[in-house]
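A lone chain, given as C-alpha cells: the form predicted on its own.
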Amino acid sequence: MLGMSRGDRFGTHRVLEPRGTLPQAAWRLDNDLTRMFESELLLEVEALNIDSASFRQMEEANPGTEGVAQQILETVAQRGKQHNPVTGSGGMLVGRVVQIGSEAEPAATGIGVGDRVATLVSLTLTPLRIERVRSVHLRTHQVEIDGQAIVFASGALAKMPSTLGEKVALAALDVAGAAPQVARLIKPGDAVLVLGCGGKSGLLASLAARRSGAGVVIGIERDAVAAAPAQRLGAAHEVLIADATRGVEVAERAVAAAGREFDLTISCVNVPDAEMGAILATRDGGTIYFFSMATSFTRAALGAEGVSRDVTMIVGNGYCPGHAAATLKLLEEEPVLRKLFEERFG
C-alpha cells in the first residue's frame, strides 16, 4: 500500500458523475478496484442481499432469475455500483476483507484481512465490480457472485456471527436499524401500527415495539400467506388482512382494532402508495417512522398536509450506533423469531 493516494473518507474521489457529490446520490461511481486509496477497503463479495422494493421491482420487470441477475449486471456496469435507478435504492452485501488501507481504520475497528463481514451501509454508494452472478435466489432477494468491493473509511462493517448461519444474519443485518429505532420511539402504552409486520423489518419492528411497553400493536399484511409469519411470531395483538395502498379502509380498520389513532405508525411495506394509510391512521402529535424504500417524502409531505394531518414523519435510517449487535442479539433472545428467519433465509 505504500505510495497509495489517501483519498476522501466519504467516498468523493470515487464519484464520476456528477462531480462534487457524495457517492449515493452520483450516477456514476469509479468501480476500477486495481487502484486503492489508503481510506478504503477491499472486500472480496460472495453475495448481495438486495432490498424488497428493488427486487421486488426487478422480478416484475423483467421476471425470473436470469432476468433479475441481467438488470443487475446491466445496472453494476452502467453506474459502478448496485443503485437501482427506479427505486433508487440498492441492499448490502457480505464478503472477506482482502485489504485495509491505513487511513481505513474507522470502519475496520475489530476488523482485520481475511475476516468475513456484512456491509452496513447500502450499496447505492458501494464501488462494485461483478464478474458473474453464480445465482439468484427469488425468495430470500439474495444474489451470490464473484466480485470486489470498496467500503469508504466513513462506512460501517459488522464481522458475520457464528451462533447464526450466515445467510440469517445476512437477512437481518440488511434492516438492522429497524428493531433498535423502533425501540427509542415507543413510550409505555403506545398504540402501534405496523404496515408490513410480515416481512424481516416488519417482524423486527412488532416484537420491538411489544418488548419496549407498547399497550396495543396491530399489524397489516396484503394476503394470508404474507401475514403467516406475524402470526406465529406473535408480538402483534391482532394481524388484519389489507392493502396498504387503500388508504382509507386500512385507517379505518386499524384504528378500530386498536380502538384509537395509533401513537406510532411504522411502514415497512415494498409497495408505492402506502404513505396515506399510515397518515390517516395515526393520531394528531402522533409519529411515522417510514422504514420502506418504497416511501415517496413527497406524497406523505403533501398527504399529510392534504388531510390537515400534525404528525412528525421519520424517515428510515439504517444506521444508529450499536444497531447491528442489537438486532443480531434480538435473534438470539427470540426463539421464534430466530425460527422464521432460519425457515426463510437458512
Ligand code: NAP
The other form holds:
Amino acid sequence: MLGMSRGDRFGTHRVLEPRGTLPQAAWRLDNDLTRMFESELLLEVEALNIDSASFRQMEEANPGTEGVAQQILETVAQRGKQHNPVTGSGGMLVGRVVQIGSEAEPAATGIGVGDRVATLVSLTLTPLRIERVRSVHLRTHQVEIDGQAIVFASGALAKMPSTLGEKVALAALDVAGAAPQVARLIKPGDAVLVLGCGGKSGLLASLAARRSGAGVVIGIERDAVAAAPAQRLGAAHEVLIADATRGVEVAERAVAAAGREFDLTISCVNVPDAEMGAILATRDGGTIYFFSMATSFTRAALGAEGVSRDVTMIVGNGYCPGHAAATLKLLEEEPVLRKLFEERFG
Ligand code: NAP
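Alternate state requested, the form predicted in complex with this ligand (shown: the form predicted on its own):
Entire complex below, previous chain first.
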C-alpha cells in the first residue's frame, strides 16, 4: 500500500457523489481499497447479512439465489456499497480485520489485526468490494462472499463471540438496537404491541418488553408459520394472526386482545404500509418505535395527523450504547430465544 492520507472520521473522503454528503446519504462511494486512509479499518469480508426489507425486495424483483446475487453485484458495482436503491437499506457484515489506520479510534477500540468482527454500522455507508459471491442463503438472508470493506473511525464493530455460532451472532447483531431501545422506552405495566413479533427483531423486542415489566404484550404475525417462534418464546401474552398492513382491522383486534390501547407499539415487519395499524392501536400520549426499515416517514407523519392521534413516533435508530453486548447477553440468558435463533440461523 502507498503512504496513507488521514481521511476524516466520518468517511466523507470516500464520497464520490454527491460531494459534500456523508457516506450513508451518498449515491456512490469510492471503493478502491488499494488506497487506505489513517481513519479507516480494512476488513476481509466473509459474509453479508442483508437487511430483511432489502432481501425481500430483491427476492421479489429477481427471485432465487442467482437473482439476488446478481442484484447485489450490480448495486455494489454502481454504488461502491450494498445500498439497496429501492428500499434504501443495507445490512451488516462479518469479516476479519486486516489493517488498522493510526486514527481509526473509536471504531478500533479493543480490536486487533486478525480479529473476527461484525460491523455495527449499516452496509449503506460501508465501502465494499466484492470479488465473488460464494453462496446466497434465502432463509437466513446471509450471503457468503470474497471481498473487502472499510469501517470508518466513527463506526462501530463487535468482536464475534466465541460462545455463539457465528451465523447466529450475526443475525442477532443485525438487529442489535431493537431490544435495548425497547428496554429504554418501556414503563412497568405498559401495554405493548409488537408487529412482526416472530422475526428476529420482533422476538428480541417482545422479550425485552416482557423482561422490562410490560403489563401485557400482544404480538402480530401474518401466518401460523411465522407466529410459531413467537408462541414458543412465550414473551407475548397472545400472538394474533393478522396482516399488519390492514390498519383498522389489526388495531381493532390487537386492542381487543389487550383490553386497552397500547402505551408502546414496536413495528418490526419487513414490508411497507404498516404505519396505520401501529398508529391506530396506540393511545394518545403513547409511543411508536418504528424499527422497520420499510416505514415511510410521510405515511407515518401524515397518517397520524389524518386520524388526530397524538403519538410520539421514534425512528428506529439502530444504535444505542452497549447494544451489541446487551443483545448477545439476552441470547445467553434466554435458552428458548437462543434455540430459536440457532434453529433458524445456525
Ligand atoms: P424478519 O426476521 O424478516 O422479521 C420480519 C417479520 O415480519 C417476519 O416474521 C414476517 O413474516 C413479518 N411480517 C411481514 N409482513 C407482515 C405483515 N403484513 N403482517 C404481519 N407480519 C408480517 O426481519 P428483521 O430482521 O427482524 O427486521 C425487521 C425490520 O427491521 C425490517 O424492516 C428490517 O429492514 C428492519 N431493520 C431495522 C434496523 C434498525 O436499526 N432500525 C436494523 C435491522 C433491520 P414472514 O416471515 O412470514 O414474512
